[in-house]
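Okay, so here's just one chain, in structure tokens, the form predicted in complex with the partner chain.
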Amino acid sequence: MTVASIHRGLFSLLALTATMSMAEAKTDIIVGMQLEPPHLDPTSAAAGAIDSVLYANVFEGLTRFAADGSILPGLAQSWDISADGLTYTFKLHPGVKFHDGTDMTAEDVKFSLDRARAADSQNAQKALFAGIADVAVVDPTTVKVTLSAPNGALPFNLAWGDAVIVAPESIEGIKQNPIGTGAFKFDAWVQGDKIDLVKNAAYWGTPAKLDKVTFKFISDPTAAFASVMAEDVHVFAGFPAPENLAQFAADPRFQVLVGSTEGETILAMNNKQPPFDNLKVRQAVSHAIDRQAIIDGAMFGYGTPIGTHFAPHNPDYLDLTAQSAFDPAKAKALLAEAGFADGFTTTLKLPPPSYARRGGEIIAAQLREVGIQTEITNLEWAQWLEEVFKGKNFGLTIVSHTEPADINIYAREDYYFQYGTPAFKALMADLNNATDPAKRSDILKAAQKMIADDAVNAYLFQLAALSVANAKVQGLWVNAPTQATDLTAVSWAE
């Protein structure tokens, strides 16, 4: 037997074992993500990374987001709305158990909602629960939620990761050991590395197809690229480097999923700080910016231009991009009218994501063309939250607002870009009181128009949801209607 034939024999043996293992579909998956959650309680922190791991997988709410952004029943199988629109009666699925074996009943729902809306609640989205006046247990599978004013958006509000149902006895340790009702159970968390979930055999609904899920946290874009290429991770949700996607798309081992998120990426202006308190200056900035150049340069073509703070895939979206079309000559004229014929100098503070860092450099170049000089400062997230978001110490900044349907932030006077005019507040109050879909749509459109007319911020583009996955993985969400990596329907193709 020659060396060559030994080799050939080895090869056929290897090939044989390879085919044998191919026959059985894999039941585990490794999902790469850029950000690691600070802890594991989605009801007490704003960090989207918590929901990216736990939403729909471990924790469920009364209602839930579907992959297309519509609202589906979750733990509540149905609900009735009283004629005056003030009372919602939720009928819960019977026989739902928490991962620790206890029953999920109306008491747990009351506990979760009361905890979220309590005065001392740590919930990051308390506004979602602001209209709730009372939560009452009717019987173990019926909950009555009473509102102080009609609110057609309640089922939408309750679908958020901040509104998931938690077990009272698990609250103590929820940040390290989350106990939910979902199709996966929390197994282990190796901080700085990964989180393991395992299949919940006692799940009340359609069981998960996978037995084991591992979330691996890889913050560096270069390392993320290498780990996908080496097939160390099977899916990378929210791939951080859009420039690498063309390579994955050209490789038959991978599929690239390009969808849309709820992320309106904006060049925010400090509306109370001169010169941005001047409408003409804000309009000039809006006209100085070439959105397509930013999308091509910073996002390698992924993204949809927007002209207001609203997601283009939403049926109520108004395309107002023409109102602030790229027009440097007009921008210069507006600046001259505002008394800044020679331009001015301001700060541009940039958080870490590439849309901000790269987009910032492009915007700085575009603003320079009309005479506005910017001093760029690159900040880490913690510094950005401190200086810009809380401290309001900035002229310009770039950030993507990833919360769904969040135009109401413009009603907050103390929000970091400091708009909150009485007219806009009145509009939002009308919206909350309206239950008629046609009327809600009209109000939403008026609101979009108002902030575009006032050029509160320069609206850049809708952030794309970019994920890379092994070509055999199926059932992943393409769009990101909320922060989530729903793996309950994911499986490996044969």
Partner chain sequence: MIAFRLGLFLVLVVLGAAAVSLVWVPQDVGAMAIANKLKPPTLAHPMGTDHFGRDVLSMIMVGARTSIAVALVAVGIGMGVGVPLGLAAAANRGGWLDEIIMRGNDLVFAFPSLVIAILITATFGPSAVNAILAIGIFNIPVFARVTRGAALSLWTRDWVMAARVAGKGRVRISVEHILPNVANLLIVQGTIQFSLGILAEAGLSYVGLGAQPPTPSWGRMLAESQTMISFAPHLAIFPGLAILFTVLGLNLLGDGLRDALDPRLRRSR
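Right, the form predicted in complex with the partner chain is done; let's see the coordinates for the form predicted on its own.
Below you will find a single chain and nothing else.
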């Protein structure tokens, strides 16, 4: 063998090694999700699945949630608050562009906030913007937001997915072709199958480490297990089959992430539909429910019992579970006092998530023990939003409210469970006007107690954040301070 042939052989070997190394340096990722968004506009729907795909990845707000739930600057690099607490002046990052190449300026911020708070707004969290009296453009990178009353929670409110900044030029087609300012751009949506995002090469901030992201929609828990085990998906956010987690944890190919969410999982009652307009009936339902049996049976032990609509990890949480403890005898007595000694029949409408479908069967059996018969209907997510959330056509339903610190929804009498009493509205008004942390804490505790006393809903458990991922994927959120699959800092370990 000649020296030249040896050199050629070494060169070929080095080239092959380099090629293999490049092949192993993955820059794409496939993320499994159980729920598919009904459309792609986070500013006009309540479906958390929209934020799960688009929050931080495609759309950004003036502020944003960090992985630990704290509030960080987003499109606003800073803000000043007037001495009277009524005016917030936001300074925007210069040079930000939407994915279609147009500039993002203070005019777009004004358009987005005015649209969200307009009389005909379809924003699912319109109440977040109710205290805004005026939005004024100072210059292209400065916007002034004037409030009707002081609200120290404004930076928090503006971090929600419902408050992302959109452009008037692209708003007409946003539900099918979302155009934001984020580190990823929308590429394609094969409905019923997947959504593709690609890296935004012109991103104003820290660029994404991935070149392509595919969200794959797999509703069936058995299929979800098979897809992860076969490594057809690299991450499954909100893994729907908790009974399989131990098997993944024992396999070195995978990592199991167990964190907390903002998801208060409730058995919601239609407070304006008989017999749930009767306090004693609602109390009876609450006492008929064995929370731990639901957590064990539907979630395989993952979840924290709750007695009100508030996250247990929040320092202002009150543990009121004892107030509605499992007590079938008390439930029967309350039903008799309410005039339903022989029970009654109602509807139980269930959206697709496992906590609802599996939990619904367990709850139906528990209610049956006290004389309440349920007619179960399994709904797809779009059907649930239309029939239950918008149409209020239900007796009972199960859903996890994954929005952060959202006890204020109980102040809306037109919200799907139809509570919104004057007393609770007054509490929320006091909360908005309070800036002292101790006073705000007292009000939040009083609010938790009020809805527990009124047994507005049966409070089940705080949803755990359960995800399975390839062991080499790094940068994923463990906890879920908002419903999001933030991939802006995710990469593959070398």
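For clarity, a rigid core is taken as the largest C-alpha set superposing within 1.5 Å between two forms. All values derive from a computational prediction rather than experimental measurement. Numbering follows the first chain given and starts at 1.
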Legend entry - Hinge residue among A159, I398, T261, F184, where one rigid part swings against the other between these two forms: T261
